[in-house]
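For reference, the chain that follows is the form predicted alone, supplied as structure tokens.
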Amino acid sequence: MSDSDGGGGQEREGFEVVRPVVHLTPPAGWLNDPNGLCRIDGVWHAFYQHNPAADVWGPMHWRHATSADLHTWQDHGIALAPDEHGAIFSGSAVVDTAGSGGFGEGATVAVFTHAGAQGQVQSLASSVDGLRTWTKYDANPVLLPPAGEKDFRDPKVFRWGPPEGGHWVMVLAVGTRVDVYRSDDLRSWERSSSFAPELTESGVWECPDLFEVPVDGSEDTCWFLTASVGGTGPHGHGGTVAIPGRFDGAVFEAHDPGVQPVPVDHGPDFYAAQTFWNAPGGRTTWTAWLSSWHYAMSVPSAGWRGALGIPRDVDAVATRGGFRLRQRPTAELPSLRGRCVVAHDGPLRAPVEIRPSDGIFAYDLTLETGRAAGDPGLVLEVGDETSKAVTLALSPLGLSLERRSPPGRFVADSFEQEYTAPLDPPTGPSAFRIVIDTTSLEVFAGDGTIVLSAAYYWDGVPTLRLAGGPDAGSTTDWRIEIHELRPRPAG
């Protein structure tokens, strides 16, 4: 973890923070870097960095939550508490088919860090019951730091090759690198090489990523290396960064070892990006803390702190300057739509106001424009009559999100800031995709190349306003559908 401008501690002060729809939240107490995420047999499983005696970072468990569509979370407790080894620091799950692992046939494995008078060090626990029920190996740790290393966690497995003949690939932040080791058995590991490149602003590495997607409109292939540092997003923030490259089992290769890793996200809120094992299809699916360190533990409470953000499908475009990852809202989310509360085509002459009539402030929205350069855009506003919580500006040339601390409860110097993301200029129809829920606004721009990510609050429920910019109410067409999230029943 990082230093905050703010402590924390279950700070209500009559606040009313309600909570989110459609993002995956602790029943109580504190959620940061999501961990073994998995699919098996149909269902999506997630778990989570997790205090569970207050809303602030503390003594890091493991909890469990599970989905059928990425969205509505049904919370199954603790799975993984400190022990005499330590806290439970970040890691990953696999299911071990063959029973390499000696846990036998078809157990799901997590490997995660233990952190306590040992340092950090790598460790198993192993599953047989459907995820229900934890075993931790007897023997733990399996993986040892280098002598002299301080930050040796979070540990990434998956399977490299055919079920017979293949072998267990870890990736691992070790300070300011990634080490990448193998193993046959997921108990004994050998490091097979380390990736560190240069980073104009770096703190320690964490949370890493190895994985290949397809290419849009190809044949190809692309790995992308993954990590979340500090310093590396907007303001300062610590971000999650890309670097496309080739890897063949043992060592991971940059396409271009001179080129800075590229951030995946231009907001503040989008930090420990991991994906999920053995999604179906082919598809490569993943998600994030929606929170920075600068002010997690500053920010408004209920009793809980911290969500996810929304699950999003990853693969990459070929671009003049290289492979670029793209994410997009899942397939499963649109199954959440309720009613449709804007659908508009044409010039927006006056403003649009949404003010929810149930309490649930949750939105999937889909603006279109045929207009390009020049085009003065939209604005788009949560907050009342008096005060804004984030003010986001559209235009065909980029993004600017101004975001604001409540009426009456600071949060941190480091929320009150402006970001912003450039997009290419369009040769045709530009269009926006942008998910509210509550507590958070994700946006995504140039066919998922640009993202930008940012969690707000207000005190109780909010109004949505939606304004062409200077002039575009007579001059610009615009296609835009506004639908309500409802969740389903969790179970």
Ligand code: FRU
Second form
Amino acid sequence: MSDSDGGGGQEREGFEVVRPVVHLTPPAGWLNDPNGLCRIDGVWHAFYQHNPAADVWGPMHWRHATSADLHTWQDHGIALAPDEHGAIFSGSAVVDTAGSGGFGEGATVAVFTHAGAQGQVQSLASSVDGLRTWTKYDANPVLLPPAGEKDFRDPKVFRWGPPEGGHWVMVLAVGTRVDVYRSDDLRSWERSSSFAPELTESGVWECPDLFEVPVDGSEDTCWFLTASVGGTGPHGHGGTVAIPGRFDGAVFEAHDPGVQPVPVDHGPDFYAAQTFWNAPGGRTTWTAWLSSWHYAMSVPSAGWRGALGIPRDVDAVATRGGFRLRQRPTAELPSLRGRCVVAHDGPLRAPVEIRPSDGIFAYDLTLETGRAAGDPGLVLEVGDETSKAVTLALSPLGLSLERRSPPGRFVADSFEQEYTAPLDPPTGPSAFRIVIDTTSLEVFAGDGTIVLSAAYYWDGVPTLRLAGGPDAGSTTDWRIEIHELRPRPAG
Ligand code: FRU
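Give me the form predicted together with the ligand now, not the form predicted alone.
After this comes the whole thing, all chains and molecules, with the earlier chain placed first.
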């Protein structure tokens, strides 16, 4: 939490917020960070920071949802509720195959922050019935802060080393650093190192993660330490940063300690990112909260507020500036495509306009051009009858997104900004993938090395408009495919 504006503004009468169809949202109340992300027996589980009683941040619970495809979610209600140790802040979940924690072989163990009168401490809960019910450990908490440490939270736990001889690792946000702990039984934790880079923007660190991914086109792998930090996003929003480096089970060392970490998303709305435990086939998949503490409590509400971003598959690419994180929409997303509403190949001489055919405003767009630098690009707008919610200009040289409050419903000055992301001058064709779901837009460019995520709001009937860039009469060829996205029927 930081910089929140305390909002909770009244809705203008008649203002309707429509629920996204391929994003996880709470049935009612408030959502912030993803928690306890894991895949067990072929099912994706997501928990999230949740206040069931109001559409603003409050006494935090974990609420549970499952999915077969990472995009269509089924709600399972509250998993963890506040208790005598305090509210349930962010954390993670692992499967303890060997039963090292004493909760049973194969028990799922949630490791989370209790935030209460005694400050921020780390605690455990276990489930042996496929995550239907949880039992909090009766000797909670298991890890107390060093004296004077007030911000001590968001444990992300994973297994290091071979099945025999390995140990548990926890990364924890502690003030403006990340501490690494180790344990053999999930109950007693010993600090093995601290990582504290010199950041130009040094808000409190939150929600760290540490994971190893393959480097595209090589046998190499790269570790990334990620964390969400106030001020590191565009225009001083909180942002998720990724630091490439090495990890030996105890110490994380950045490849280049002098380099400022690059935000993993150039938009305002991708915070508190977390990877799923146990994604299959060596895959690393993550998601984040699709909002910003700057205005999260002031955006329009329909009795529920907040969504998780679209899950992305993550790996690394080698660039002149070192290893960079690459994020791409999952292989599951196309399985939610419905009708193809635009299939175009050639210069875009007249604008394309799309309105929802059956009340659902969700699209998966692929835009490709063979022309490199000098291409005038395309302009995509989402709006309603009276205003434009977002205008996205894209070309092979970069992206820029302007966002406005919906008509008659001012959100915040920090909401009405322009977000830009340059792209390296292309040597070949350029491709853009854009996922639009009702009230959000997530753009993937530069083969996933440049991502821009933003939520927006509209009133009435939404329209998606795509037109040629400034030089609309040009002869540049674009291959454009737009598919509707449709939720998978339940069952
Ligand atoms: C990040 C955060 C975490 C904390 C949680 C509380 O958005 O502030 O650090 O655990 O939200 O809801």
